[in-house]
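Presented as structure tokens, the chain that follows is alone, the form predicted on its own.
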Amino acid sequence: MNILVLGSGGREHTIVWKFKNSANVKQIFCIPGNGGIEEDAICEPSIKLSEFDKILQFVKDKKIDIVFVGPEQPSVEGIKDYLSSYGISVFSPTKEQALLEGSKIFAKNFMQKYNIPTADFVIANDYDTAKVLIKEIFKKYPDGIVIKADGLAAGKGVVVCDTIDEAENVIYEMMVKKIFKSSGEKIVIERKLKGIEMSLIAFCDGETILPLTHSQDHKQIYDYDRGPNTGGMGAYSPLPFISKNLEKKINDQILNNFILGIKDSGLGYCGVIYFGLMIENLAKENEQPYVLEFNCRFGDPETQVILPLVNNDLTEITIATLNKELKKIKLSFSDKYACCVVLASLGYPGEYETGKEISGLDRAKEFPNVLIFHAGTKKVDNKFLTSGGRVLGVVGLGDTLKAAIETSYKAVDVINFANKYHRKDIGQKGLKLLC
């Protein structure tokens, strides 16, 4: 088969790498791709993900069998609806289904209707209403609240507020100054949950849901979860502290209710569904999972630690999902752990410089149990240069979480570029909770 992957980050490089290991794949293409993806697929950087007509022509010209959508924007904008109308197989939710990620309000109402545990919330459709609701919510939950822009905001539209002053400043930025444009015209205000965050990603064909190994992302830029949120500075999988009691609650209260919801509502679903979870009272009898958000695609950098642990052929899972035959698939996973450390350009998630030459990649690849996935890179004159905020995802595999962490950082140490930055504590929360 000929596969086209849409996207340009570390997630997409991992997806391309996984397809490359499939005996069912003849050729892999990627739009727009990056420097590292160029080594594993034929890239077409001249086409933008918003140019659906050009993507359609590319699909026809290259005789693509399946289009696999990586990032959320094309799904939310309806690429599946568009390409499917021409008889093309697209691994992605429809525009309507992608509202689960594209609208926080739609998602919260869906969770509430179908008894999927989530934080208590209210919705504000304008600035004056939001100011009143903030004070009411703080009276009910004085420990803090969370404000969420309704639409997509590149991972920056969720803000935790510990005081009313903080919250009022946030809603002013979102709703009056419109820093997220139309995405912040409406907001969700909810109780701040306290606990341990985890990610659970699953394949879903509208009738069956197949969860992958759980993982934990590290969103904030600095060690010990300080500083502003980023797209993700690292991840590890699986989580060594998940009890059978918690897994049962996640299955019964979240996965099963999600399937019931998409069937009952007529929404249906086809593709990957991501559950961002908060676990309160971990390892206690009353431990409780809550859904923070849905994403309608693989997470980044969670994909970089999850897909290497999946033994199954990604092509077979993809086809089964598209044909509503997931019930025939039995997922198998490696018994190893994986840790991904993201190397970023200093200044990210704010302003940063690009065009810095990257050295040490060949040496790092020689280490056993190391995988390197490119994100913000480009290849010029046979050299890799930085071209984004998140540059590389360095993955280490190991028989224990500790070994996986050590392997990834060993490779990190030999890769260099000017203004290189990375967190030094990826996976440490897992080790502490394990103890």
Ligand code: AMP
Second form
Amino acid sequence: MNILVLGSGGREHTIVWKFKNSANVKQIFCIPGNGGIEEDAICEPSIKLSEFDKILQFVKDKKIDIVFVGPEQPSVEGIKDYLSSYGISVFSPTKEQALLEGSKIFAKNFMQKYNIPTADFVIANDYDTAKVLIKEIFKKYPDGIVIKADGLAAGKGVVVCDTIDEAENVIYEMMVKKIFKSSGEKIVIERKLKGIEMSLIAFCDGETILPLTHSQDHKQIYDYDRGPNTGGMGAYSPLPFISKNLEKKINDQILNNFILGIKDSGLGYCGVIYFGLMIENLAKENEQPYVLEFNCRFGDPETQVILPLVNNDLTEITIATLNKELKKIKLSFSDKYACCVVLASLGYPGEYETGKEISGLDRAKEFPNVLIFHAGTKKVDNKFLTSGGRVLGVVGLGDTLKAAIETSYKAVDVINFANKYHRKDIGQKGLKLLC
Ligand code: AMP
Ligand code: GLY
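Output block for the form predicted together with adenosine monophosphate (AMP), input the form predicted on its own:
Let's see the whole complex now, leading with the same chain.
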């Protein structure tokens, strides 16, 4: 089979790598790709992910059998609907299904209707209503509230507010100044939850949902979760602190109700569904998972630690999902742990440097139990240069979480570029919670 992967980050490099290990794959293509993906796939950097007509032509020219969509934007914009109308197999939810990520209001209403635990919320469709509602919600939940722009906002549309003044400022920016354009015209206002965050990612064909190992992202730029949010500075999997009780609640209340919901509503679903979870009262009798968000795609950098632990062939899972035959697949996982440390450019997540030469990649690759996934790199004259905020994901595998962390940091130490930045505490939360 010829596979086309859409996207350019560490997540897409991992997906390409996993397809490369499949016996069923003849050639892998990637649009637009990056410097590292070029080593594993034939890349076409001149096509933009919004240029559906050019992607269609590429699919025809290269005789692509399956298009696998990495990021959310093409799914939310309807790439599946467009390419499917030409008879092409696309691993992605439809535009309507992708509303689970593309509209927070749609997602919250879906969760409420199908009893999927989520933070108590209200919706405001205009600024005057929002001004009244934030006060009401604060009265009910004085510990804080969260304001969410309805539409996609490049990961910046969710603000946790501890005071009314902060909340007033946020709704003014979103609804009057329209900093997120139409994405912020309507908002969700909800209770601030307190606890431990985790990601659960699953394949879903509309009938069956098959979860992968759970993982934990590290969203903030500095150690111990300080500083502004980023796309994700590292991850590890599986989480060593998930009890049988919690696992059962996640299955019964979240995964099962999700399937019931997509069937009952007629929404259906095809692709990967990501549940961003908050666990309140972890390890106590009343521990409770809540869904913070759905994403209609794999997480980044969660994918870098999850896919290396999947024993199954990705092509087989992909085909089974497309054919609604996931119930025939039995997923199996390595009993190892994985830890991914993201190397970033100076300045990220603000304005950052680019064009720095990267050294040590060949040496790091030779380390046992190390995988290197490229994100913001490009290849020029046989050298890798930095070209993005998040540059590389360095993955270590080990028999324990501690061993996986140590392995990834050993490899991190031999990779260099000017002003390389990374967090030093990836996975430490997992070790602490283990005690
Ligand atoms: P979302 O895009 O909805 O996942 O929100 C992004 C981040 O905001 C999450 O990863 C959480 O850290 C935080 N967040 C979202 N909703 C809540 C909530 N109800 N309570 C506390 N934190 C939240
Ligand atoms: N790692 C968070 C995300 O992919 O949305």
